[in-house]
Each structure stands twice: as structure tokens, then as C-alpha cells.
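First, one chain by itself: the form predicted together with its partner chain, in C-alpha cells.
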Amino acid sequence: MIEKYRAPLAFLVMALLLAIVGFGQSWSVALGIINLCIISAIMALGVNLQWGYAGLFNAGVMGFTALGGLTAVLISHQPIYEAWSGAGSGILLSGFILISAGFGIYFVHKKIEKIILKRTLIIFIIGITLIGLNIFYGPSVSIIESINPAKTGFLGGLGLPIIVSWLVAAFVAGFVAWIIGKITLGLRSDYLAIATLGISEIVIAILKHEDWLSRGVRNVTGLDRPVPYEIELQKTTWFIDLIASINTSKLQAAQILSDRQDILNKLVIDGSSIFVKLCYAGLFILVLLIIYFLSHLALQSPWGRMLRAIRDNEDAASAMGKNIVAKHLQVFVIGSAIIGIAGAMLTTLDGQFTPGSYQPLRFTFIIWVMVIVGGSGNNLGSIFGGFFIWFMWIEAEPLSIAFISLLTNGLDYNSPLRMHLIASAPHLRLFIMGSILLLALRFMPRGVIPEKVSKE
């Protein structure tokens, strides 16, 4: 009978808490936290496509999140000519060369029966790389980088607006992780997590490094918005209309026609910050719940039926064969997209890219827990793990805080132990972040909206 009510109570729940911070604290910030609660309840609808749908473990969440800000920044960033004409043909050959090469060996690899032949071939083609690349992209990336390196110092974008990304983000994912999968899956499942761990770095490790794509750790600023800015909106007349006929009554409440103007001034400013989450809240309300409904739907098609088969009973179900490394190829794919989407427009959100910022606990391991605390195998369970475990990884900060100076309160004001502890403080909400998950996982293994079992 509880069983039933767990979905709507654990939502219940997560609204009376955002609630309380934003009558506690403000509209502003509750809506902070809301948004980035949905960015994370999409990562971990895709997480749970792949574990929960599948069982299996991707540790490179981090990786696909960082590929689709990637990809906000090269459709939405304006192109830089100067360095298009200057080295554009040079990457894009390095990039032919590049993928010429990935092709030559995948045909040698597949059709040579000769082990030797096989094998020098390909290393034969990727000597002729090597050298390719020595010509063409070493040059290239230095004029890149070397024209006005203060403000671009790389290709820029297409121009487009950079809501398109959220779509392509899916595609560039997508077809990274189908090149994971296509080596990885099939071998053990433990060695899916580690390649997955290790092509995350790599991919952080490229953005970082590869000024001439990304900026690297010097960062992509001021990225184009979907929604409008707060400035514009400030000065815009119905906007301003509005917010005073919202607010008549508070208005009216001040005597002077002067403080009367400042007070509609400030509603104006916090309004315009609100409106502006709010636009963004909606848009990511559209992306979560088309991903939520198409989520559903394949979870109970005949291949999700299949999917969560031979997730409980590998043995019986490879006696399809192949069958099976090629639905999960299918679900890694697919989810990694996902993944890749949220990554997109996390990177809007923000306006910026920044590779430095990319860290795996955050990035990776914070989502595991949203879809093990949310429960494995349930969409509503990951939506309402993304909401949680963001509220609980934002706010154990203050909370840890608060609970050090309570606990040292009988300390000297200055003494080094407490300031140490205090300054220490913030790091706990890892440990938060542990407790919650090796709790979950001993008392509610099945998570707080468990995968409702089929009856067959």
C-alpha cells in the first residue's frame, strides 16, 4: 500500500525542502538550486539508462558532460575568420588525417588475417600519422593560438544559437561512446568502469590541453543565452509593468513618489534574475520531461523488456549471442547522449566553459549516488535522486559549517585547531556524500523509488 504513495511522498518531500530555502533564503536561490537539479536528474536519467536499464557501470559520466559543453561552445560561439583563414585548413586536414588513419586501422584490424602483416601495417599507418601530423597540426595550433590570444586564440564556433547544441550534444556523445562501447563492451564488466574512467580523463585532459578547440584552462566566456539578459530586461518596459503590477500593493504601501521608483528599481532587479531562472527552469523542464517520456516508453517496449532480462540473468540470456553486447552498445550509446545533452545545457546555464572545473566525484560519482539513492531501474527514482542529492551536495556545505561551529564552539576564537577545522568544513560534504550512498546501499538497496518488478 506504501508502495504507492513513495513516488508522490518522496516529491512532496524534495518541493517542501526547495520551498523552505526559498522562503528561508530566497527565490533566487532556490531556483539556482532547481535548475541545476534538473541538469542533474537528466545526467541521472542517463546513468540509470545505462545501469539501472542495463547494469552497466559507466565511470566516465564526467567525460560525456564535458563533450557536451564542449559542443555548446562549438555551435554557439561566433567563428573566428582570422584563424579559420589562417590554419582551418590545416586542422581540418590534421582532423582527415586523423580519422583516415582511425579507418585504415579498424579495415586492417578487421580484415588482414596475417598477425604480422596486421600488425605492422598498423604501425605503419600510425607512423604516416605521426609524420602527417607533424606537418599539418603543430603549425596549425600555433597560429591558431598565437592570434589575439587574450580574448580567442582558437577557431571559435559556428554561430548558431546554442540551443542547437543540446541537440548535437547528444549526437557527439553518442557516437564517443559508441566508439567506448564498441572496444569495451563484451569484455568484463569491470573493464567497461575502468575505460570509461580513463577516456573521461583523456577527454578532460584534451580540453585542457587543446587551446586551439577549446581555450583549454583559459576558458570560454560570455557563450550566447537562450533566455534573456537580466540588463535588457531591466530596461524593458512590460517587463518593468509587470513586476509593478505584481507587486501594486507594495508599492502603493510607500509614501514617496521617489522611494516609491527605488522600490520598484530593486523588485525590477531581483524580478529580472528570477525571471531569467525561471525562463531557464522551463526550458529544462521541456528537455527533462521529453527525456523522461521517451525514457519511459523504452522501458517498457519489448526492448527495454529485454534490456532489464539480461540484466538479471546474463547466463540465460547469452544464449542469444551476440545479441547482447549489441543492445548494450545500443543503451550505452543512448544514455551517454543523454549525458552529453545535460552537459550541453549545463554549459549554457553557466555561459561559460571551463575545463579546469571538470572533476570526476562531481561530475561522475555525485550522479551514481542520484540514481542509487533515487533507485536503480526507476526514471522517477532518478529524477527525484537528481533533485536530492544536488539539494544535499549544495547545502551540506553550509550545514557542515554550521555543525564544526557548533562542535568548536567551546574552542578559542583564534585557535589554530578550530580555524583549521573550519576551514576543513567544506570538505565534508564528501563525506556526506559517502554516508548517504554506503547507507543507501545497506539499509535501502533498492533506493527510495525502488524499480517497480514486473510481474511475469
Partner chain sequence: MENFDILNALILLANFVIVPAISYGSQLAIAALGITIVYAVLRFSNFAHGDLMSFGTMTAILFTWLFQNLGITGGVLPTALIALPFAIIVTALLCLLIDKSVYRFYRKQKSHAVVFMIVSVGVMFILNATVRFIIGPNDRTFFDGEKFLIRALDFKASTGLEEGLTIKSTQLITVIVAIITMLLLFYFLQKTKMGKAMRAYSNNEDLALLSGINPDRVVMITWIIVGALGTIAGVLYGLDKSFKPFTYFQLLLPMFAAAIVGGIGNPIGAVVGGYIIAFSEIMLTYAYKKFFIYLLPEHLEPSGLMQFLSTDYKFAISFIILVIVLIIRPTGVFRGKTI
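Show the form predicted alone, please, because up to now only the form predicted together with its partner chain has appeared in this conversation.
The following holds one chain only.
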């Protein structure tokens, strides 16, 4: 295959697959898959920036995704005034104590040279911090979580438009990545992967159990939306007229007025769902294009060429005076910020924040498959990988069920073997994902759209 036609053919195949779902299942399903594919592509771009540009193996993707989702809650959810008035000051004071302790330990570690004095002061700071948290944090959390726990039980957010959280999520995820990077980027690549995975688990565990912050496993629902609600569209005159004008032939075919009205009502309901998903798709595509454009500029810049030089030969780059750890920290922060944006977008699309749904081992694996299959080091390859792998992840279950149903067609409908195979069919999606990865590594080890090597 001629290299220059790889990308157009890959995206043409992807478009055909989505069209098949649209015509075969429904366009609402197809648009739902497209929106999730776009978010997946943004995550893949963030990971590709870290791995494809700099060779950093980040196994904590879901941790940064969860931070982005939490940011969407803290920015867009209405504040719970009763919780703030009852225990908000205690939480703020606890945060101040933690930050002061962090600065104090950092100052002691940097400025005090005597080992015994240094350790004594650090132990003293930690002890004072624990006492302060015991006085302020514990009682405040109990008060907050006891306030209407069925509906709230947490502090809420700032009540700002949820789109604002997409930008804030980049700063939050980037800041946490900076802290993690300062600790872990001096480690070898395999240790870095273990450290980032462990930190990701810690972040998600905190979100699951700190109910005052995120409601934990009870989830946060009813978040603000940047697009219209379906029920509002179904009552809007201009939208009803639009649907009627698009489906004139179907409505004219109905002979009875009541039948015509029933058909119109059904079309309006279906059309409202499609319209909302199209609005989401427009917003998400805009973000994807901006991130892709900036990533492409970074790749072609001296900074991007320097990162690839460090990736290919750290010793040679270090000998030329390049600060390897500093450059790795930069790209680690930027890539994590992109993942945080995707996390906020995912929560925006769902309209809720569910900490229990973030499964680091499973979904981090999927994001990495996207980057590997699409083409590490190529932004277009990462976007294609995000679309293709998520499409296969969603469609693998119905395809598996259809395959098993066809395979067991000759058996009795209530046969125990048939019922067992049908019940087990959804688990074939993991087998399908593994097979796709193995086939890609065997026949296209550099990915469907591989990195372009400059001849200059």
C-alpha cells in the first residue's frame, strides 16, 4: 500500500463502518459512538504526545481522566450552601494546613543540611498536620456528608458553565501531573509505568471514598449541559417545524390526521436525540481539531524534534546539553492536561460523574491499544486508533452475540449449551481487542498510520 494513501483509506473505512451502524442500527446509536470516539481520540492524542514524542510510558491515564471528570463537577454543579455554611470553613482550613505542611516539608528538605535536625522537623510537621486534620477535617466531613445524603452530601461546585471546566481540567490534570512527574520521571520506564498506575489507583480510590468531595459511589447527577435538552426541543415550535419539513413525505403518506400526529411525535422524539448528539459532536470535533492542530505544530517545531531525539537516544541528547528530565516533565504535563480535558468532556457527555466507572487496568489498556494500532508518533494515527478501537469495543458485544447466535442456530432454543454461550458472548470483546492488537503488531508493527520519518 502506498504510504500517502494510508490515512485517507483508513478514515474512509472508519466512515463506512459508522455509516453501516447508522443504516443498520440507528443514527442515534452511530452519533453516540462518534461522540465517544472523539473523546477517545483526544485521550489517544495525549498519550501519543507522551509516548510517541518522548517515549514516556504513562499507565495512569484513568487517573487524569477522573481528575478531569471531578473538575467538571466542581466547576458546574451548584454549590450546596448548607454544607458550606456548616463545614466549609473547616474544609478550607484543612486544605490550608495540608498546603502549609507541604511547603514546610519542602523548605526543611531543601534548606536544612543536618540529617537529624531535618528528620526531626519533618516528623514534627507531620505530627502537627495530623493533629490539625483530626481537629478540623474529620468533624467537617461528618457534617457535610450528613446534609441530605440522598441528594447531595457534598460541597457541590461553583455553578459555572460546564464548558469552562474543560479548560480548568487541563490546568488541574497538568498540575497533578507536574507533582507526579517531579517524583517519578527520574525512574526507569518500567518503574514509571508502575508508579503512574499506582498513583492513578490512589486518585480514583480517593474519589470513590471522599463523599464530601465527589459523593463517592453514589455519583453526581444532573450536571449542566452545553447543549439543549431533548424534552425542551420536543416542545419548541421551530424544532417541530424543522422535523416536519424534513419528513414531509412520511407525514403526507399518513391518511388519518391522528396517525400523522403520532408519526410526527415519534419523529420529533427521535430527532431531538439526534440533534443533541450532533451538537455534542460539533463541540467535541472543534476541541479535537484545536488539539490536533497544536500537537501538529509542536511535532514540527524544534521542541518536537528535540523530544524525538531524546526519545531515540537519551545519552546522545544528554551529551549535547539537553535537560532530559525537564523536557520529559514538560511533555508529561501537556499530555496529561489533554487527557484531563477529555475526562471533563466525558463527564459533560454523560451528564454525571461516576467514580466507580473509572477502571485503570481495563480502560488504560484500551487507550494504549488505540495509540499502538493507530500509529505511535503520528497524530492522525492516534485519532484513527481512537475511532477504530472504541468503535470495535462498542460493537464487539452485539457482533459477538450475533456470531454465537448464528453458531448455535441448530441447537434447541432452551439448550443449556446455547444459553451458556449466549451469556458468555459479551466477554468475547476482550478476545477481539487482544486479537486486533496481535494482528496489528504482526502485520503493521508501526501502526495503521505510522510515524513519518523526516529525510531532512
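Here the structure is a predicted model, which means the values were calculated and not measured. Numbering follows the first chain given and starts at 1. Each form is matched to the other, and the largest set of C-alpha atoms that superpose within 1.5 Å is called the rigid core.
Answer yes if the CA of R362 moves 2 Å or more between these two forms after aligning the rigid core, and no otherwise.
Yes; R362 is a residue whose C-alpha shifts (by 2 Å or more) between these two forms when the cores are overlaid.
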